[in-house]
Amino acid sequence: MKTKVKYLILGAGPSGLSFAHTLLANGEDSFLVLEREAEAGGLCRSADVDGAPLDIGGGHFLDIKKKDVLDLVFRHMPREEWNLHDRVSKITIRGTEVDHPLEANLWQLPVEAQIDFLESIAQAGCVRGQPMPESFRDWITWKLGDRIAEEYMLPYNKKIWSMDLNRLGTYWLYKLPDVSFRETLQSCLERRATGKLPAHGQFFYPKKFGYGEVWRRMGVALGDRFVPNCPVTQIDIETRTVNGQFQGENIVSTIPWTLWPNMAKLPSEVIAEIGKLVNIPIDVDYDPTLQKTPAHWVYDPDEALTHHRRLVRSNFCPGSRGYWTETNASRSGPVKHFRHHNEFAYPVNTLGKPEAVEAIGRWALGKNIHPLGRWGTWEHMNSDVATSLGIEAARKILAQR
C-alpha cells in the first residue's frame, strides 16, 4: 500500500528540512522527508574525527543575519549552545597571509607588492572605462587588474573547477565587489580595511559540537515524517510516486537534477536541458597538523597546493586540533588521515545553466514538482541562504492553498 501525502520532500538538507519544519509550524503535517542518508543535514553534515566533529560537507557557518532563519535553528539548537565569531578569513599571496578580501587588505603586504597592485588595479579595464568583456578570464582582469587577477581570482578558479575557466559565465560575478583605485591607495596609505565586510563578517558556530548537529536534531523533529536510509531510485513523474511506495500531490525536491534521468521517464526536452548543468566533487580531508594562522579559513592558490581552501577547526571548534582542506577530487591525492568524497559538492554557473535551470523549473511546476535548494535551483548557496528560501517557498504554497 501507497503511504500518501500533500507534501513529498525530496532531501534532508537545510532547504528540505526548513520547508518541512515550516509546513509543521503552520498546521501542515501531511509530509514525508526522504533521505538517503542514515541522518539529516545534506552537505551540513558532522562527524566525529580525532575526537572532535569535523562538518564533511565543507566549511559551512550560520549567518547573524536572517532573523528567520535564526528563529528556526535556535528552537531546535537554543542560542546558548553557539559562539559568536567575528569572522577571520585569510588569502595566502606571495608567501603572505593577508586578510580577505584582498583588495582591502593589500596595506598588509610589502610596499613593493603593495605598488604592483596598485598599479594594476588602475589599468584594470573597469576603473578606465572599458567595454566589459564575455569571457570569464578576460572579465575577472577587467574587474580586478591582472595583478589580482592572475595571483588570486584566476589561479584560485583553476583550482576549484579544474575546467576550462571560459565554460564558465559572467551572469555570477556581479558577487565579486567594485574595485576601487581611490579607496584601496588610502587603505594602503591609512594602514587600514576599506569597503564592506564579505559575507560572514560574523557567525555562530557551535560550543560542543559541529555544525551538523542542528540539522541532525530538526530531522529528529520530524518523527516518523523523517525517512532516513531511503535514496530515492525511482520516481512516476505522472502520479508523483517515488520508489512505487511514497506518492505525494506535490513534490518538492532538492536533489540533483542530473540524477533524475536514471530515476524517471523525462521528455527529451528535459534531458537535453539537464545535459547542460555540470556539478564538481569536492574531497574534505582531515590534517592534525597544528596551524600557526588565527584565521578561521584559509583561501590557498597556489596552483602547487591540491586544495583550495583551509578550514581552521581549532580556531572555531572548542577542544579541537588540526585543520580540514576542501579540495576538487579531481586534483586530490592518496588520503592520509580522514578524508569524506562529496561527489555533490558544487553546481558550476557554466555558460548557458540559467537558461537550462529556468526550463527545467517551468516543466517540473507544470507537473507538481517543486525545485528547491542548492540543487533544485542549481545555485550555489550558504546554508542560511538556503533555510531562508525553504521557509519561503513553504509559506509560498501554503498561502496558495
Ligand SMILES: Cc1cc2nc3c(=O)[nH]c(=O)nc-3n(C[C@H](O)[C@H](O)[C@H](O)COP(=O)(O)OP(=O)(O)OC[C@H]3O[C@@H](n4cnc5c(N)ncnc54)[C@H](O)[C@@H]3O)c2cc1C
The other form holds:
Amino acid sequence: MKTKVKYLILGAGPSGLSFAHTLLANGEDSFLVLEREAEAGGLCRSADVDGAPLDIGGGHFLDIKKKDVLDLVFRHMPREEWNLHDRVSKITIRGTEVDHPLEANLWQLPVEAQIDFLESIAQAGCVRGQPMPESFRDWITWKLGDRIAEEYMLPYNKKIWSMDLNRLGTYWLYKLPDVSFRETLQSCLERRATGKLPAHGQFFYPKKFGYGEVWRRMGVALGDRFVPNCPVTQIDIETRTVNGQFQGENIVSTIPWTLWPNMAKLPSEVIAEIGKLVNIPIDVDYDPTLQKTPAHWVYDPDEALTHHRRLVRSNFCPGSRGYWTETNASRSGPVKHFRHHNEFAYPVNTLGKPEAVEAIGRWALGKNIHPLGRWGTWEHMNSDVATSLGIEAARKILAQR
Ligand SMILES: Cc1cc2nc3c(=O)[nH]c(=O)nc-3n(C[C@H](O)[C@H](O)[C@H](O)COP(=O)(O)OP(=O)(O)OC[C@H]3O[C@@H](n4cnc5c(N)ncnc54)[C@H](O)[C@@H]3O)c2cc1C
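Alternative state: the form predicted together with the ligand, after the form predicted alone:
Then the entire complex follows, led off by the chain already shown.
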C-alpha cells in the first residue's frame, strides 16, 4: 500500500529540511522527507576524521543575514554551541600569502609585485571603458588585466571548474568581490584593505562539532517524517508516486535535475533542457600535516597543486589538527588519508543555464512539482540562502491552500 502525504520532499539538505520544519511550525504534518543518505544535511554534512570533525562537502561556514534563518538554526543548535570567528582567508601568490580579495590587499605584497599588479588592473578593459564581455574567461582579463588573470584568476578557475572557461557566462559575477581600480590604488597607498569586503566577514562554526551537526539534528527532529537511506529511483510524474511507494499531492524536489531523466518519463523538450545543465564534482581530502598559517582557508591557484582550496581546520575546530582540501575530482590523485567524493558539488553557470532552469521549472510547476534549493534552481548559494528559500517556499505554498 502507498503512503500518501500532501508534500513529498526529495532530499534532506538545508533546503528540504527548512521546508519541512516550516510546514511543521505552521501545523502541517502531512509530509515525508526522502533522503538517499543515512543522515540529513546534504552537502553540509560532517564526519569524524582523525579525532575531529571534517565537513565532507567542503569548507562550510555559517554567515546568516536573515532572522528567520538564524532562528531556525539556533533552535536546533543554540548560539552558545557556536564560536563566532573573524574571517581570515588568504591567497597564495608569488610564494606569499595575502588576504582575500587580492585586489583589496595588493599592499601586502613586495613593492615590485604591487607595481606589476596595479599596472595590470590599470590596463584592464573595464578601467579603459571597454564593454563587458559575455564569457567568463574574457571577463577575467577585462576586469583584472592580464597579469592578475594569468597568475591568479585563470589558474584558480581552471582548477576549480576544469573545463573551457568560455562555456561559463558572466550573469553570476555580481557575487564576486568588486573592488574598483581606485580602491586598489588607495589600499596600496594607505596599506590597508578598502572597498566592499566579500561574504563571511564573520562566521559561526560549532564549538564541539562539525557544521553538519545542526542539520543532522534537524533531520532527527522530524522523527519518522524523515526517511533516511531512501534513494529516489523512480518517479511517476502523473500520479506523483515515488519508488512505487510514496505518493504526494505535491513533490518538492531538491535533488539534481540531471538525475530525473533516469527516474521518470519526461517530455523530450524537458530532457533537452536538463541536458544543458552541468555540475562539477569535488573531492574533499584530509591531511594531518600542520599548516603554519593564521588563515581559516587558503586559495591556492598554483596549477602544480591538484587542490584549489585548503581548509585549515586547526584554526576553527578547537582541539583538531591538520587540514582538508577541495579538488575538482577530475584532477584528484590517489587517496592518501581520507577522501569524500561529492558528485554534485557545484552547479556550473554555463551560458544558457538561466533559460534552461526557467523552462524546466515552468514544466515542473504545471505538474505540482516544486523545484527548490541548490539543485532545484541550479544556483550557487550558501546554506543560509538554501534555508531561506526553503522557509519562503513552504510559507508560499501554505498561503495558497
Ligand atoms: C565546496 C563547497 C563549499 C561550500 N561552502 C559553504 C559555506 O562556507 N557556507 C555555506 O553556508 N554554504 C556553503 N556551501 C553551500 C551549501 O553546501 C549548499 O548551499 C547547501 O548544502 C544547499 O542545500 P540543498 O538542500 O539545496 O542541497 P544539498 O545540500 O545538496 O542537499 C540535497 C540532498 O538531496 C539528496 N539526494 C540527492 N539525490 C537523491 C536521491 N536520488 N534520492 C534521495 N535523496 C537524494 C542528497 O543526498 C542531499 O542530502 C558550500 C558548498 C560547496 C560544494
